[in-house]
Amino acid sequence: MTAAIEADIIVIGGGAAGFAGALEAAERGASVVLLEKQPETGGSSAMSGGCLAFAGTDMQRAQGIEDTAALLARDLRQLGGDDADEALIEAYAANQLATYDWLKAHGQLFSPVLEASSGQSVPRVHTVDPADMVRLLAARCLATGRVQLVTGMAGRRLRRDSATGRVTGVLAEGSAGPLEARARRGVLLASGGFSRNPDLVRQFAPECEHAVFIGGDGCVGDGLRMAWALGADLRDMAQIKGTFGKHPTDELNNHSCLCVYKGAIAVNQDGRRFVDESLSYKLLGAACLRQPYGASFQILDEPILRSGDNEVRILDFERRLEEGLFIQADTIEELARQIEVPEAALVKTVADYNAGVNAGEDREFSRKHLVHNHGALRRIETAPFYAYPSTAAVYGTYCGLRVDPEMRVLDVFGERIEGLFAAGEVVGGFHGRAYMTGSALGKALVFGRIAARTAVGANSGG
């Protein structure tokens, strides 16, 4: 026999886009049913690095950062191409700050120090705990008293309406059985990507083959395929990449460093240099699965390593260090013999850079910054040396459904599914062919909030 629930709103997925879109609900009158696969809640957002992107904030105020939202689209606008959605971007642009003091003022807390990352002009990378920032955004939802939480449930189809075609709920399937959760205003998928499926990946991205794939158990693309089963359309499927720095064998840190943001370069197995470090670690990550056995080795000497950041998971060397993970020596042509590279290959590689820095250009690959457009270049020069041995991990799949600049779900047709609203992973069209530090975890916060009022706005007619 099939349970039935029902609420204003059905929410699919308990990570931080789910969480967000139920809260924001919640606290303008509505009443949520958040169903959630796993058997606990956070999904990728929780294993995510907690890098949020927010610009003009208080924090930066006070390091005096300059920092706008039109900064923060414009770099958007570079890394994303032709392929990024330009209403997504300004939507993200202009809600973005809002939903920073929506965090503060619900208790949360950031890391004191910003770090400029991946497609940033300015430091604008603002650090939480993620799982501790899932977990406050969770707490908030039950203490309103509208949102009701159903764990180990997995929706499986989308209902529709026969007359109308708007989409009134969802067929979940769990441990205790089927549900049929109704909604009254719409339901937000909140899902996330589908690293977790194989069949998926090989369809949409063979030449990840090679690339790690991390991400929470239950992404394996179920609201995806159940928005596609509706004519749901799709955007930057074929953008998927692979993140570069993580290191091969390393099973502790989900997020390993991605040094080459503080000054290293990357080399290939020929002990060469094979791109700019200064590109969005997305590009960096495509580029070093082209190189020999789709492996590279991250060199950097003492100061950049001591240049890292403790407080940041993707910027934090001295535990990897402590953990083992650099190969360290007390010259280039030591390190060469350990990482087993040519050793006059990686002298030259790095006499040429070190050459190219003192010059004021990076004669082979044009590299000007340590990061986008942030950051004067560092020779590579005081003993010891360090390698970090580096692939892609595929953390998410950056692509998904179609939406318009309030989430709702558009088909192949460019119109809107209605009842039907997605945030988070599951949305294409925001990142297009690279990616920013923090845009992922901040647009499933920002998009979250947008998708919720847009539901709550909406009447039982759409």
Given for the second form:
Amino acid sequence: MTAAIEADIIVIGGGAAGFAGALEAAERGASVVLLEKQPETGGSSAMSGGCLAFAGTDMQRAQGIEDTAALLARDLRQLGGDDADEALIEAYAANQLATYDWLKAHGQLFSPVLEASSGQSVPRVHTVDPADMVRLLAARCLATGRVQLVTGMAGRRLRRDSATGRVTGVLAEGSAGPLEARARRGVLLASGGFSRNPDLVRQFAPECEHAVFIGGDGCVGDGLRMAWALGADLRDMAQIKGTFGKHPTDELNNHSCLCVYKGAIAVNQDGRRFVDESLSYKLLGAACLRQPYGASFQILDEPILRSGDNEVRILDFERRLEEGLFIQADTIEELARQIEVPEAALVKTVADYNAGVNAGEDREFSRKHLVHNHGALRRIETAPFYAYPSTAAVYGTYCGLRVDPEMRVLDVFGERIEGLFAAGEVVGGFHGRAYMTGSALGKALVFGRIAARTAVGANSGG
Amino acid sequence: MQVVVLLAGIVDPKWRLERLALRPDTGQADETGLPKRFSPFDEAALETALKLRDAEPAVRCTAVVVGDAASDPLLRAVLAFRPHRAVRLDTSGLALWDPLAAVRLLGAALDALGAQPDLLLMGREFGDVDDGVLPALLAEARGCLFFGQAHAVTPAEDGPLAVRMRGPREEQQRLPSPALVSMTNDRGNRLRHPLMKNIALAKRETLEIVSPPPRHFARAVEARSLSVVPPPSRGAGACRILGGPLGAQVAELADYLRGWRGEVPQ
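Form predicted alone done, so how does the form predicted in complex with the partner chain look?
Entire complex below, previous chain first.
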């Protein structure tokens, strides 16, 4: 016999988007059942770098950083190009600051250091311990008394009213058997992407075959396929790209290391640069995978290495140095020998780059800043010199269901699938061509809350 | 100088061991399908050999992976570090927990390789089932000077120098030829990462397999059974989060610690 459970909102997925949505709904008086397939919650959110892109925060003001929702939106547009959904960018920009305040009000602690990273014109990476953040949201959910968490329970099929077509629940399955979860107001898909599903990755991103895949074990596209089966439209499926900076053979660190955003250059096995290193690390990843062996090296000197930020995982260079992940040498020639690139080529590449920094003009790739529109370039000249082997890693699929700005899932004809909402990595259209640091985890929280408000019928304001 | 590094590999501890049994009538562990990796001691030995190779153009480095066909991925992993030569010594039919038989096998393998090593390197424990006796036994059988649990071997004009820590004391030994050094893992001999280029090239390399003569497979020790001991279940410990006002929590914790201190054996 199939067990049954009923709530105002059924949330599928226990990561940042799922818990943000559940908490928002519960705070507005709704009852919520949250289904998580894995035995423990957290998903890819907990494994992430913990970076959140917020603009106009009190932390920024205290550090003299002028940032606004408009500038954030402009950066997102610039990154995403024509493929990014303007309405979703507006939705993110309009709701992100309230979500920052909401997080703080719930007791979330942020690292005191703000950094500029991929796609950011000013420092706006607000860093948290992501696993702790999900645990905090989960604890706040349970404290409301309105959220019931069911782990080890995977969503299998969405249920629709045969007359109206409205989504009314989900058939789930756990070790104890099937479960009919009925939703009075709607189902929120927050089930993550599909980086752990090789078939889907091969189908949508065959060029990422040689990339490293990292993500929550449960990220196999459950929500995507359930909505797809109902005719949901998909966005950005052609934009799946690996993120640059993953050490290709290190199994201990799941995060990328972005020395390039502090002044390093990226060279291939021929000892030559191949890209403007200030671009979004999604574009760097795509360029890297086109190089011989799908790998490259970030080349830097001692001052750049010491300019890292130990509070931000993607900029924590010293820990990786201690772990033996950097290759070190007293001269560029010796470094070239160690990484087996032609000595003369690497020496020339570094010399040409330094000359370009002096002249204020990078003739080869027109790099103007450390990252996006931020930071002045620096020479690579002070020993010891370092190489960080780097390839691209697919941390998230950054594509998925088409939604409107209220996070209602739309079908292939642009019509709402009533009763069905989506948030987090399962949503497509927001990032477009490239990706800003902190916008994926940020979108999980911001869109999760918007989806919940829409589902409970209170979708205005933060 | 001929440097030969012997590598055993272990069953990867990252994965839970669901099953383990003897293959019928062989006395060998059936490790079919279990992922293998190098132990920290294997890695220390390999990195030491690579450092010697990098420091001295005259050093010729041969890596020997000991195991059956399931160890071929380990051999490819070694090839990615570009030793001068890398071979798998086929141990089909032998369990390394039988040290006397293993010593005979390894000796025959070295002869079969045609290698007359000046320096033999291996981990302080050789594989999953050696408790540290094998390196010393092999040194004795080969007539080598033995230096155990070294954390470094450095090149020098009058012969390589092996170094180890004994409590607060550092011990050094000039190594004559032949010598056998067992390595312990240390921050300074952590195995480097191979370059992607060399990983790609290693995938295409033809593997060299050496099979010692069958007479060396005679077993001295028979194992009759083998099984997995299940780990304790998660959450089995007595654990409780203190509740109530902070003062009450502190008082309860203090009471607990007072009682706990009294139970500590003197």
